[in-house]
Structures are given as structure tokens and as C-alpha cells.
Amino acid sequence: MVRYLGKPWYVGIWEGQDYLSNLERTQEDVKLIINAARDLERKFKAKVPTPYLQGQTLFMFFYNRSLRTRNSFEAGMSQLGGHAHFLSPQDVYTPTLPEDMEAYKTEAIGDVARVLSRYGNAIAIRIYADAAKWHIGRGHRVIEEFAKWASIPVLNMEDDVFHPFQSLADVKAALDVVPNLRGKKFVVSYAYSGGLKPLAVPQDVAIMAAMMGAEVWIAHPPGFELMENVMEAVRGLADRYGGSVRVTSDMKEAFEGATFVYPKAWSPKAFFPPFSADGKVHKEEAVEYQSRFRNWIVTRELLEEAGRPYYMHCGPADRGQEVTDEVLDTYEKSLYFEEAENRLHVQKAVMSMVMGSRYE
């Protein structure tokens, strides 16, 4: 007998669906996620039980280390009544694309996805940088390969192109202080780091800001252009939802009069395949090149001169490189920790939507 369970409206509305990219969603979808996340946040803070995924299992493959992503997913599953299995590829035969198979060291992603589909309820993957051999787009291919073979939802915990749950957390933080982003100046800016970082965060934040109808400014030095197919998508979203897109190489100009600024390091893609001229990885040269732009740092003075916009960053921020301690610790309009907290709420919302069921 099939029986309606009387769960909140969002549980199971996208039952069985993958969540790989926000480009597969609409503004209306995102608003549903934010509303569900707010309900879950309220219940979490009021200590109201939310056993919407009772007895369910999420398998999490972390090809890369994590604080916020791992703990927010694990805590979220626990709070929803389920359990998250942490899986390090180094502790099993590494799930790998067909061209990288090696006997007794790797296992076909198709096999892993189908086996885990018989054990649990969803699979989540995080893979970029060295784990994806610094071939931009390879990490996303790995996640798509899991989705191709799995019969349970696959969730993208960050790859080398997209970071969908981070930008959902970001937009919730923005909407919590400014309820309508349409027409608001939202700056996605490069900021210096001594390390190499993927394109995923700035690209996904630009996607989300355009989807909300913001006036999106993208600021970076020469050589730090985002992927052109992503930029085409951002422009298309801006046209669809009444926003705009502008690119500049002047950080100060971009910040002037902004409502939100999101200064974040990413790597110059011309040093990595498939964008490098010789198709090879040039990590040392990339580090040397980006060292020329140490002046792309966020200070309180810069924010004050710009009109005191809200400061945003996915974390962890490189203190003294991307941003000064003063901004992170004392700037009154920093959303840094709100964004981190929101990872928990938006991920619980999406997991409830795709892993949950309205009936039993």
C-alpha cells in the first residue's frame, strides 16, 4: 500500500535527479532550494527533528581534502536521519576514467557507480586540480561518468568547472541581506594567492549572480579569463533574467558602487590543458605568472572607498594574500561565515529534494 507521508513540500520533489551543475536549473528552481534551506535552517536552530532521509546512505568520494564540504554533508545527512560514508580514492581501487585504467590500482567508474547504487541512496564526488591531473574539465567528466552509470542521484561537491552547492550557499547569504538581487552590482573578482586553485567557484558564482538578474562584473588581470562556454552561459542567463555582464581588468573600478564583491583566487587557464599551447601542464610557470598580481588583495580601505559593499568568499581565504585579516575578522559587512554555514542548509535542502520521497 502506497501512503503519503506528510513531509514538508520540498522532500522528494526532484526524487532521483542528479545535481551536477546549476546550469541545469532555473531561477525558479534556485528559489525553491533557498526556501527549503530556510525552513531547514529554522528547524535546525530550533532543534526540531528533520528525519526526512531516515536510514539513507550517501557515499562521498573525496579526491581532494575538505573542511566545509565534508563536514557540512556529513552533518547534514546525520541531521536528516541518514548516514554519510567518507570514501578516499586512496583507500580503495581509485574510480577512474577508461583511459586511465591500471590493474590492481584503479576500478572503472561505471562498475563503482553500479555497485554503490545497490548499497545506498546517493553518490557525491569532489575532484579537481592534481586529482584531475590539472586537465581542466577532466574532473567534471569524472562526475558525469558517475552520473551516467549510477541509478541513484549523483551530487557534485566541486569539480574543476563547477561548484554548485557553494554558489547556492552564496546566493542564500546574499538574499538574506538583500532580498532581490535584480539590478544590484555583483562583482566576481580575482584575488591573489600563492597557490593554484580551480575555476569552479568564480564560474559558478557568476552563473548564480546572472541567474538572479544581477549586474555581474567580472574583474581579473590579463590571463585569468573564465572559460568561454561558461561566459556564454552567464551572458545568456543575464539576458534571460534581466541582468547584465561586464568584464574589466581594474579591481578598484569593479568594486566602486558594488552591492556585493566576491574576490577569489583562481589559476590562469592558459598554463593548463586543454588551453595550454602545447597541451601540457605548467604549474610552476602558472605560479610565477600569478605572483605578478600580488596587489589584487582586499583591504578594509578598498572596501570603504568602494562604498562598503558586502564582502563574500567561499573559504578558506588565504589571509594576507587574497584578503587582510581585518576584513575577515572585523569588517561589519562580511558574509564569510554566513556562506560557510549556508553550505549545511542548502545541501540538506537539495538532498531532501533528490534523495527523499513523498510516499512509502
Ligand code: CP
Contents of the next structure:
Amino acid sequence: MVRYLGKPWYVGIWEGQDYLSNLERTQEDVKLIINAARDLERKFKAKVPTPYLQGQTLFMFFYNRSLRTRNSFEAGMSQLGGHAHFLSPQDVYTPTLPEDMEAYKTEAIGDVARVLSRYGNAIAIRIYADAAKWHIGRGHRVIEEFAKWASIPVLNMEDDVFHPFQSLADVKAALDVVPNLRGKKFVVSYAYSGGLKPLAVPQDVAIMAAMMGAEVWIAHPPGFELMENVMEAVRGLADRYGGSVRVTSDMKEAFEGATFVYPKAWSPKAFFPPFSADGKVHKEEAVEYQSRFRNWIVTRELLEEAGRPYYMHCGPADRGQEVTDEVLDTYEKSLYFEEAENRLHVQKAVMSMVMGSRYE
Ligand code: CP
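Given the form predicted on its own above, produce the structure of the same protein in the form predicted in complex with phosphoric acid mono(formamide)ester (CP).
Time for the whole complex; same chain goes first.
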């Protein structure tokens, strides 16, 4: 019989706070989350009950599809003694920004947020790409609008600028194999995909690597620059935490001698507002443009030549485009499934921190 021994130190330490971006956090905060996540991981594997959010409800709005995010939040909430409620925006009056309202099809985000605040304990949202009309930054604005009106914590499950829980999971995977990232070469690289993926993951991973004091390399073909305000933040974090930032258009040069490589696709932002010259969305042209970079694929040979770095990807990886089957299935230093697993542990940590209470 396993006994529940009371609340650990992290439950409720940030009670009531939103989690929208890691830019609102510090290295010290991230280390607290990692420590809490490790405690929850250990208890999960030892089957120790962790009912820190008993009776609580997390409302989850998925404007986009998901495997890892949805299932790790749902499983996480039930493991913490609560419930995660899945909401497909099409099946309710779609929560919408004021400028996009349509009678009896949409509902103001402010009203949705205030109604759900009376029923439950946190609201989590994923919105990017078509759901955010491919106007980069609009998805993040939707999440900020929820946060403005909700009286319960709002959690960002990925928008078109940030994916904070992914980069927390990633940094835990990295720290589990290399306990101090300071001075370690950490490459965030473009890799080809036939699909159009948001900038959220590379941007958040660059933020997190800089926050850990790593030597951050960002590799991409011309046209795949990250958002300038994010790059400024990454440089600021590197200055603050003793790291550095370098940008190159040569994948091989970037990989050479790296400790970690994180090659994944994102979209060339000049084809989308507010970055496109005419302010319009050009999806087909973006797909055509990125098809010129099919040679940005990760192979075992590339990794071996670079000195066998740890391979990282948030998933889902496009096999045969971003990476070969061989790397995903047999490369000994792949952290692909560790990163996916860590979504569960870091999200449980943050939910315990912001939804939990320090008092009985
Ligand atoms: N990495 C990630 O967010 O995965 P899903 O799209 O499966 O949620």
C-alpha cells in the first residue's frame, strides 16, 4: 500500500499565475520546474500517488491537432487527481478575437474565459497556422486575450511564436544527459518538411538554450530567419547567462563539434503577414520556396561526421524529409522519445505550481 505523504514544496508556489512564455521566467524558475518534474517523474515511475490537484479541471482548447500535447496534459491531470476537459473550438461557439466575430458561430474570448473561470481551475490553448489565419503573432494574441479575461491560470500549449512546455521538456531531456549546458554547443537548425510548421519550437528552444548559458547556433537557409524580437531576447539571455549566439546558413558547419542538434522545420516568415511585403498570406509560394531546401535532412552520416551530437526533435518528425528513419529508429544518441516523455513531467510540474494551493 503506497501512502500519500502530503504536498511537496512546489505545489502552489506560483498559485494563480499564467504560463504563456518562458521569456516571463528566469533560469532559476526553469531549474525549479526541472526539479519538480524530476520528483513527479520518480513518483510516476514508482507508482506513488500525486493527488495535488484533486477535483480540479483543466479546460483545453485545441484549434490544431496534437498527439503529445493533448495526451500528456490529459494524462498529467488525471495523475494529479484532476480532470482535463477537451474542447474542440468548432464544437462550441468558437472563442474569437473581437475583429473576427460572427453572429451565433463565435463567442468573444473574454466571455468564454470568464464563463470557464467559474467552472474550473485553468484554461490551456493551442492555436497557430490556419487557425490563426497565418498572421504570425495572432495565435499568441488569442492566448493573451484568454489570459487578460480569465481569473484562473492560462497555459500556452503552443501558439505561432512560442511553445513553452515543449522547450521545458527539451531542456529537461538535455540536462538529464549533460547536467550543465553552459558553454555547450547547442544547434537549433532548420530541416526540410513539405508541410508548413510554425516558428514556435525553434524560437522557444533558442530561448531555453540561451537561458541555460549554452553556445547557441541557429542554422537556416536564407528566408528562414527567426522573429527579430525573439532573436533580441535570445541575445539578451545569452548575455545574462554567459552564453553566446551565432547564426549560419551552413548546417554542416553548425553541427560540427556540437553537443546537441535540434533540426526541425519551420516556415519562411516573409510569405506571411505581418512580414510579407503585401501583407497577404502566400502558403503555396512558401511551400514552393522551402522545397528548394530538401537537402536539409538529418542523416546518420551527418551526425557521425559532426562528432555524434545528441539528436533532438519535438515530434512529430517528418521521416524522409526532416530526418531519416535510421536516425529516429537506431541512432544511439537520439533524445526524441525522452523529449516526448518529458512533456508529461514538466507539465505536471507547472500545473502543480500554478493550479495547486500551498494550503490544505
Ligand atoms: N511536440 C508537440 O507539440 O507535439 P504534438 O503536436 O503531437 O502535440
